[in-house]
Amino acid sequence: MLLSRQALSKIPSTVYKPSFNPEELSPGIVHLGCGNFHRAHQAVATQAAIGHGEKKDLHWGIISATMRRPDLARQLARQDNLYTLLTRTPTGTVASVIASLCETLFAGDTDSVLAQRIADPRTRIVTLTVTASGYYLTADGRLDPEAQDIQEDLGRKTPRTALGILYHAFSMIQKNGTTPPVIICCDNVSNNGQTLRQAVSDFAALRGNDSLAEWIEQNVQFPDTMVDRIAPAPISDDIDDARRLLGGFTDEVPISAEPWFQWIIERFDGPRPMWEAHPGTRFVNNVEIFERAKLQMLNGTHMLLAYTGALAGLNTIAEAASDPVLGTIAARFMRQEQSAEVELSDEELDNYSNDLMRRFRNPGIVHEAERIGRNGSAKMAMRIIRPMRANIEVGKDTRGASLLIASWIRWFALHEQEALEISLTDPRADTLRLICAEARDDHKAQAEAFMAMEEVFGPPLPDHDREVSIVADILAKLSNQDVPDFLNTFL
């Protein structure tokens, strides 16, 4: 028996269930990117908002669109768009049924009506989690006009990318003279709201529609946000655990998440759900401090644990963070390097660092290095190079950043030699593998070629040649020595 609306009354009382009738929901939000994170974060906060107080805000249901997985949209639809959130602590698991999705769609369908749904006057908010690579940005945060998916979307009547979908929706709204929704980017992109506004305007310019770009600038709100919750890829245990906790009902698409939840949103005008009904949600005037701390200290350290950990045979974040050597390297990297220009007190930085390392070590969260390592070329500039540059300029140590970059290059070198046991996903994978093939065994040439890519790393670092030499030296040692032995020496 599948999880469904009809099954809700038969689910054990130990499971948290919606305090409203899901059949009464009407859509007020469209979401692009119905993946694990969205279902563990925005959908959860929206459920809390809908059920807050005696009077239910039933007009905030979510139309959620998968961008790459038609199977997920269909599986959710078979379950009346219900699913189970498994909150995993170090000592146990708590189940909640999430019912804030009122419809699920696949953006790639030839008859997709996503743009029309966004343009519907009932839609007051659009949220996005399409990953950093889903915005096709260069290192300076502008739209890459040469990206293949963007080129293809420019000629489509039914767009597939988030930028194309928003462009078509805004075109309809401008033509109809209706009020545009607020657009809330929830991806780990620096100044994500303003960056998305610029990317959509750049797309409009590529379409030759400068008047729409100007209209977007004057009429559409793009508040910045910072999101934080670890939601790993599903594993087979999730389905078994959900079935057990649901009293025998089967959920084909449950998700796991850590207990931690944070959502910082820049204040904006207009109607919205009472998202702060969920603990960890805050509306503020300036998101930048929270965003920078998270991008650099959490996401940047995640990258080090993923790239270097996998080379050392530590294939989950929990394993890597719990390793006495790599865990110590990561904690030092986080606190001493990745806190650059994060405007928090030393006490706040110490507490945040300690909290993050505890979260990383949570054995209940199986966060694979392979998944964290995806799309490194789209993440490198803001998460790693920005604090590295700041540290170099004031004479601070950047050995952790150099280790991370060398480990990332080593992934591509091993993949090119068909010696990497995990899959490698990156929008520039072919180019980076080719560099490794052309400079096989020449670690200096590999480091030079990678770090010369301004679309990935930005402008040359201060004392650039010296930094390249440091990365090349570490890369050679990662290539020629036992990695755990090298890390002992590095520490």
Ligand code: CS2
The other form holds:
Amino acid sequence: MLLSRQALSKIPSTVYKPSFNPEELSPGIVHLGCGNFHRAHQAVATQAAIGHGEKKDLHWGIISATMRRPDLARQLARQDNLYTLLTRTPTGTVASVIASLCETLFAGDTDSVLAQRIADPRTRIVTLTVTASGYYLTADGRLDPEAQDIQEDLGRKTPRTALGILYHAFSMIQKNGTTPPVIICCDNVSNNGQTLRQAVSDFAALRGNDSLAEWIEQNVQFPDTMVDRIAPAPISDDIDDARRLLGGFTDEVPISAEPWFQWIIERFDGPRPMWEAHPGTRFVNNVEIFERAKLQMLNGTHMLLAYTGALAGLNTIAEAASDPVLGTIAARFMRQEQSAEVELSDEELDNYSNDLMRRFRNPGIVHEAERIGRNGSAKMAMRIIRPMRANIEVGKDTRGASLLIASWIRWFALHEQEALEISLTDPRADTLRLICAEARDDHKAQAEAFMAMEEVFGPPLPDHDREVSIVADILAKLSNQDVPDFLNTFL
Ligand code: CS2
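Right, the form predicted on its own is done; let's see the coordinates for the form predicted together with the ligand.
Full assembly next; the chain just shown is listed first.
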């Protein structure tokens, strides 16, 4: 028997269930990017907000759209849009049924339906989790007009990218003269609200619609946010565990996540759910300090553990972070390099780093290097190069960043030689593989060509040639030596 609304009353009392009747929900939020992260984060906080207090806030149901594939939307619809969140601690798993999605859609299904839903005056909020690469930005945070998906969307009636969908929705709202919803970007992008506003305006300008760009500037709020919860891709154990905990009901699309939950949102005007009902959610005047700490120390260190870890035969973040050598290198990189320009006290930085390393080692979370390693070219500038540049400027060590960049290049070099088993997803994968093919075995030439790509790395680093030589030297060692042996010497 599949999980369904009818099944709710028969599910064991050890499972957390919604405190409201999901049938009574009406939509007030449209979400773009119905993936693991959304289902483990905003959907969970929204469930807490709807259910808080005596009088339930039933008009905050979510219409959630998958962007690339229809499968998940279809599977959720078969389960009345219910699913199980498995919160995995190092010692056990707790199940909750999440019921805040009142409708699931696939963005590619029907003509402009999503833009219409966003333009519907009942939609007060739009949230997005389309990953950093889903905004098609270059290193300076502006829309890349060359990106193929953007080129295609500019000519489409039914847009497929988040930027195209928002553009169409805003055009309708401007025409109708109604109040636009607040747009809340929940991706790991620096100044994510402002960056998204700029990217939609850039899209409007590419469409030759400068007046819409101006209208957006004057009428639409894009608060910045910092989001944090590690939510790996589902594994087959999730389905078995969910069935056991649900007392025999089958959930085809459960998700698992760590217990940690953080959502820091810049204050904005207008109606919204009481998201603070979920512990870890806060409204603040300025998100920057939280965002910078998280993007550099968590997401940046994740990249080091993924790229270097996979080369050393460690395929999950937990394995890499628990490895005595790589775990030590990562902790040092996080605390000493990635804390650059994070304005917290030494004690706060120590505590944050210790919490992060503990979270990374959680054995209940199977977070694959292959996933974290995706789309590195869209993540490099803000997560790695920004702190690296700041460190070079004040004469601080940047060995960890050099190791990370060299490991990233090595992934492409191995791929080009068909010698890396894990798959490689990146919007610039073809160009990067070609660089490796052209400069085969010439590590200096590979490092030079990668680091000259300003759309990925930004302008040249201070003392650029020296930095390139350091990366080239590490790249040669990663290529010619046993990687764990080399890492021992790197310690
Ligand atoms: C990861 C994030 O894939 C990645 O880039 O670093 O998904 C990370 O797990 C989350 O941001 C944690 O909040």
